[in-house]
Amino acid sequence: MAFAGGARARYCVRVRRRDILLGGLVAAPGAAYGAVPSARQLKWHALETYAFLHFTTNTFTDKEWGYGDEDPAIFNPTQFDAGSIIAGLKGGGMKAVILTCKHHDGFCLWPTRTTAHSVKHSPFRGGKGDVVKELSEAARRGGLKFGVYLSPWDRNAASYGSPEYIVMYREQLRELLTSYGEIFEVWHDGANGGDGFYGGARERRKIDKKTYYDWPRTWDLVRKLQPDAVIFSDAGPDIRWVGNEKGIAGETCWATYDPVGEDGGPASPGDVRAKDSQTGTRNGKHWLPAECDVSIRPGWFWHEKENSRVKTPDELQDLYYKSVGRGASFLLNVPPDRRGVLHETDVASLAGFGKRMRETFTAGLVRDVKLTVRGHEASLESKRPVTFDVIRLREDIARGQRIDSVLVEQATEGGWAEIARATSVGNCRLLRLPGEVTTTRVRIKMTAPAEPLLREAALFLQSARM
């Protein structure tokens, strides 16, 4: 069957509610099936894309890791503009964005009451700037959510390593969740001791990354302070890190998980055993969605000797497909520079990235495609051709991960022929095909121990193809 044309159409179902079988007990499809999402996991699933903010005395100095000694004299954006950053963001179609309100060397970007090394003995506005104040209002009048991302490891820190530094994190943590508003996230990674300057000892301190932190009482206090606030780090509590610094989930990528140390035992925060974090585990008991960290330069902050190595909006078209496209989310790292401003090279890729998910997304939708599901098949069927070339998948997470793999095909003259296939299908599937497919139907094999829940399954005409 020869076909022609490009009638544009778009489809979403929810499956018929119907009793299923399911271990030899009689449950209705909408019950839940394994692990499933809190209310404020569900919030941060459908963000999907925001970005990372690197800003520190690192930006001054053109390292990656500050040391700790730093005078704060250095940190001096005289051109510091938060709407700016926030609409080069929001250009790129970012949905929040997360600063680093304090990375390793231990600078506070606002005016801290726990320590000197802070915004409040630099030049910064006359000592009286808060750079995490201008931006989250900035982002909450751009639309976009906030996050905080507060270093466990701290390298000016004299007490770093004793129990007394804990009490003056925590205080931090409290004062940065209780000054700024609504926090979607906040982020802790695994970088845990190491030598540094410690109020002038400069050593080298170990600690133990399991046990040194207390994780289970700050999360507690964030809990309380942030309810609706997911907290991410290598092994959770709600978003876990994706094993890599490229952008990339796993081509089968569970958001269930059950994360393990690297010497097999419980995991933590800086102790998890990276390799299994990409994949997830299927029906693991814990629901742990990834999220795939990547810089939209080489390094995390800003260096005038990248300019030129700024990421191109295919390279960020192409994360995206393998991020959000694989059911995790993306979160890219866009630093400002020593101005306070994101380089016009930077806004420029990110304008170019959010003009082909547009064109993709939005222009690029098919239309008038009638959708049957009987069980574990669907069938979309149009009254005339229509050409596409991506497909998006969408589970209703809130009921658990129930689809095992996909087969799609389209109908040709001699009956079915394949067109896609996929694994893990989750919050969001995209699947790229290899060329353009124009057919008048399309038919979706679905294999999971459960009756499949599609919130969503549409077709697309890709940007770089129309």
Given for the second form:
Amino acid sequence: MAFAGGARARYCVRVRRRDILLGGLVAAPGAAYGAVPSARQLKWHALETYAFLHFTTNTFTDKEWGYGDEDPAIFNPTQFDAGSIIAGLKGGGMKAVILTCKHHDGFCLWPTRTTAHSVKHSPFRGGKGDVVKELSEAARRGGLKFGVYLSPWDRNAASYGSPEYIVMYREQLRELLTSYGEIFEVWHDGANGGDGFYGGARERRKIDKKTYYDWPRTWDLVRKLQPDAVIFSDAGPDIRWVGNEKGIAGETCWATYDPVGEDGGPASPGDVRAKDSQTGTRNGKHWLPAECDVSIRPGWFWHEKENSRVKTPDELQDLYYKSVGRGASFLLNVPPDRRGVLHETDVASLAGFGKRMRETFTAGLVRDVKLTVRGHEASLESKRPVTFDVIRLREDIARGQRIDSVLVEQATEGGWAEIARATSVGNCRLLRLPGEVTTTRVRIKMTAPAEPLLREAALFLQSARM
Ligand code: FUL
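May I ask for the structure of the form predicted together with beta-L-fucopyranose now, the form predicted on its own having been displayed?
Every chain and every other molecule in the complex is listed next, the one we just looked at coming first.
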């Protein structure tokens, strides 16, 4: 196990008077423990909840995966309104948004110079439209960061499978990363190769996932053009897939992860042993936190028949606890419909979720509680009894993931009684209690191979019971 910079050296978490805040930050000097996040990963950790927009010709053909032979003329969102989409996402507390600029069918939502298969040849804004531009600008106006999904698999491109396609893919990336302002995340999905239109060939094409895309060169381009953007794929390099599309991280979820390919060899995008991704690797060499992607509907794209199957605020809240509450991020897909806006049911569900989040984590914060940390133990004290049913813990992840486990107890007349326990804390650990607890003292015992650095311990009273 490699510990960076004197992690074995003992140092004290000195909680001085000014460090003792009410459910706030406790900072302490100290060296890093093991792998630590980069500056761009730290910024990403702070987002926690952000949205996906799946939108393309599939929205009009009722498909999930377009074959690549769709006529651009079918892309006609007559009431497209980027401002209203962003307002709907904001209602759900989304801090950023990632758009499918190109899905597997190859249709580009911006007027790219690389192919004719784009909005340029659609009736949208008379062929003069640019969905990426309108959405990125509306996002920025609304205070949301903007990210791009560019599918490596392109079922329209005649060149797919040959080296020319990689040139085109990189050129598409260059256009997206140079024309639409700051990009916070670049998303490469893992679906690769198979049958498709491929410029009329209508055949099956197989590529070697490990070598075909030459990802390191593509990522160099991203670093050069958008140095602050995090790069997502099943295997990183900045953010990892959580291994399922249900929006659920492992009950234990480490931000460190050393991905392995399906055959036990080196991993590459589209080739990871997914069962490991949910948990990560304790003391792994790479800081590679999990992102939990899930759709508000059964499908990723909008389908009329799924209007009655939109996840409820209760379900979204549960997913929040199972993603953000386990140290990962919550990437919620809300697909625009054929009009080019979010469907009313989705907007209402987002608003209900946002309201619950505010009621619990803003209005529901238990105040006047003093946090003290001494070594492997922290205590929360209040002069009068307080009632809560959610505990939030955060580690100072800038100096590594140190805490193995926590045991939380309350003071009762008969002594200390356990109320919760968990393995792995990281950026955020939310402990939902089975019922309300009323006490004046809470004790948190931590096990950690290096001095635990607790950044926050706070109590909340949840708005609605699950
Ligand atoms: C997968 C794709 O195949 C799905 O269509 C969707 O975009 C999902 C987020 O990623 O790899």
